[in-house]
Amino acid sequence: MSKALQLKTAEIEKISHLDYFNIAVSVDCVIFGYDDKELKVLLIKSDLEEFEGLYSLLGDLVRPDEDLDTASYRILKERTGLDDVYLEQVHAFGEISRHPSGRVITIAYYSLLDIKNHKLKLSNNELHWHSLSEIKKLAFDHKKILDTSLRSLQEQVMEQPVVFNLLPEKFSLRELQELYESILGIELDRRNFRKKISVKDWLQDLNEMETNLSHRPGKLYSVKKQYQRKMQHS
C-alpha cells in the first residue's frame, strides 16, 4: 500500500529554498525598425558604470507586482513613450553572470515598426535607431539576445505574415522583396520571390499604382486584416 502524500505549505517551501526565490527577472525589448532599405534596433546608452559607453535594448526588472506582458509595455512606453507597438516574446536567456548586480532571467520580446509612422517621444540616454550592420558590441548579453531575435525573425518571414508592420499601409511588391532582403541579408530574385509571395494569399489588390516615381510603377497592395499584428496589451 503507498504511503499517503506529505503536503507542505507555500511558506515552508520558500524558507526551505530562500536562495531560490532570491533571483531577479527581468524583460528586454528588441525593437526592429525599417528605413531606407535597412533594418534597424532601437537602442538607449547604459547606465550602469560596468557598461559605460555602451548601448542596450530597452529593459527593465519585472515589478513584483506585474506579468511580463505587462511588464513589456510598460518598459516600452516608459522608455520610448511608444504604446502602440505589438510585442511578441521570443525567448528567455539565464546565464549565471549575465547581469553584475546578481542572478537576473530576462525574457525577450520583439517588435516591428515602420520608423516613419512612429516617432519616438522620448530621448533620454540618447535613444535613437542603430543600423544592425553596425553593432558590434552592446552591454550585457544584448548582443547575444539581438542576435538570436533576428535569427527568430528570419525564420518567420517566409512562412508567417510578421513583416507587414515595418512597412506603410500601401506597398508595392518591390518594397516588399527590398525589406525581405534586408532581414535575410541576402538577394531574392525577383520571379521567385513573388510567386512564392503570391501563394501565401497574403495581400490584398488595392487596384492602386504608385505616384511620383523616377521609375516604372508598381501596383500597391496592403496586408489583410486578419493578418495585421495589433498590440494585445491595453
Given for the second form:
Number of protein chains: 2
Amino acid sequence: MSKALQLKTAEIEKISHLDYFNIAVSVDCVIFGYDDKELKVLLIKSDLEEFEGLYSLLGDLVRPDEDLDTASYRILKERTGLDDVYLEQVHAFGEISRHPSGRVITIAYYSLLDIKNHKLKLSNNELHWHSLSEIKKLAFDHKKILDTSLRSLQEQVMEQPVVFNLLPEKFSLRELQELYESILGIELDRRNFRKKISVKDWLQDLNEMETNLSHRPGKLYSVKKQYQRKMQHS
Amino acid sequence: MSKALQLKTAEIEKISHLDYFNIAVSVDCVIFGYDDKELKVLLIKSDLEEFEGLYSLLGDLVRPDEDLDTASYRILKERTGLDDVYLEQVHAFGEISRHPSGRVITIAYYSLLDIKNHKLKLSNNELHWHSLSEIKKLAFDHKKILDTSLRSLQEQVMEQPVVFNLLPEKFSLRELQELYESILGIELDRRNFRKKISVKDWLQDLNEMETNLSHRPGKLYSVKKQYQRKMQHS
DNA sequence: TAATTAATGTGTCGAAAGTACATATTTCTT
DNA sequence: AAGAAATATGTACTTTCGACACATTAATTA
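After the form predicted alone, can we look at the form predicted in complex with the DNA?
Below is the whole assembly, all chains and molecules, this chain first.
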C-alpha cells in the first residue's frame, strides 16, 4: 500500500499506516427545494453538543465500498426516501478542525427538488425546510458549504437547464421566472426573461393552461426530455 | 466520534471504526506549464507494477494534520521546490477501484507555472514535462483528472485573470495570445483578442519593448498587481 | 543605405445579444 | 357588463462579438 501511494521509504518509516487512515471521508448534501416562491434547503437538527440548537446539512460518512456519487445518492435516499434526484458535486472541504470530533473531510453535493411533489416523511424526524434568507449560522462549516453551493448554482443557472427539478412537471413561465429570481436574488424583466428562455429552446409547450386562478391563466410548459436531469442509477 | 458523525446506534454496532477509516485521502496536482508555445503538464513515472511504463500526476496522501490546500502546496513544494504557486481545487474523484492498492479518494488541484522561469531540479528524479497533445494514457484515473482540470481551466480563462502564472513577468500580447490559443485549442483573431483583453483591464503597459527579435518588437506588459495570484501562505 | 522581410498596431461595419420599456388581451369576479 | 389581475407580446437603443485590411516598425540583407 505504501509503495502504491508512492511514499519514499524514509516517510514510510516515519508515518504509520494508522496515521494515514485517520481521516474520515463524508458527503454532505445541500438539498435545495422551492416552495411558496422561496428557495429553501433541507436541514436536520445537529445532535452534537458543540452545535446545540444549530442545524446542519444532511451528511454521512462514505462507506469503504461505495463511490462518492453513490454515497450522496444513498444519503438522499435514506433521509428523504427519494431516488430520482439529480446531484452535482460542488467542492471538497477539508480544514483540519472543521469537525469537532476528528479529522473528517467532506465532499459537498447539491441537489434540487420540488418540495410539493416530493412529500418527505417529515413526521418522525428532525428534518425541515429552511428558507435560505433566514439561515444565519449552521453547524460545522455548513454555512460556508451552503454559500459555495448556492454560488455554484447561481453560476450554472442561466447557462444550463438545471433548475427544472425544483418545479412541478408542468409550470408556467411566471413560475419559472419567480424561481430564477429566487435563486439569483434579483428581479428580472418579464419580456427579456421570456426572450432569453425561448432562445435556449429548453421548453416544451404543452398547449395547456393553468387552472384555478382568479385571473388570466398562463400557458403550461415542461422541460424537454433531453434536458431532464435524473439520477444516473448505479 | 460516531455520535459526532450522526450515525444511528444500529449502524454504529454494525460498522466498526476501522471500516470507516479504511479510506485514504490523497491530493493530485495537475501542474500545467507553458513553454515553446505548448501547454504541458508535469508527470512522474509511476512506480506501481500495475502501471508499468505509465506516467502519473504528482500526488500524495493528505496528512491528518494538514488542510487539503496545505497538502497540495506541500506536494508541489516537495516535488518541484516551488512555493509561490497558485493552486485551485478542481474536483474530488472517488471511484471505488480507482487505486489498485486500496480505497483512496483524491482531490484534484491544478496549478500554472512558467516553465522557463521556474527551473525545477529535474536532474535526479523522474519528473518530466509532457505536451498535452501527446498524452494518451496515464496511471490510475489520472487521464480523466487531467481532462477535467483542463476543461476547468478553459472555462475560467476568458473570465478570470488566471493564466499569467504561465508566462514570464513581462510578456507581449502575441505571447499572451499564443498561450490562450494553446489552452483553448483554437486560433484567435489578433484584433479581437486585443480588444477583449483590453476591456478586462488586467494588464500594465510597461513602456518596454521585446528585444532580440529579427523583426518589429512588440510592447511588453505585465499583469497588474491586484490580479496576481500567488500562494496564500499558510 | 535602400530594399526586403516579418512581424506589430490599429478601426470599422454588420450581426447578434442584452436592456429598457407599454399596451392590448384574457379570464375570473362581482 | 364592468372591473380586477394577470398574461402575451414588440420595438428602439446599446453593447458585445466577429470578420476583415493596411500602414508602421525594426532588423536583415543586398
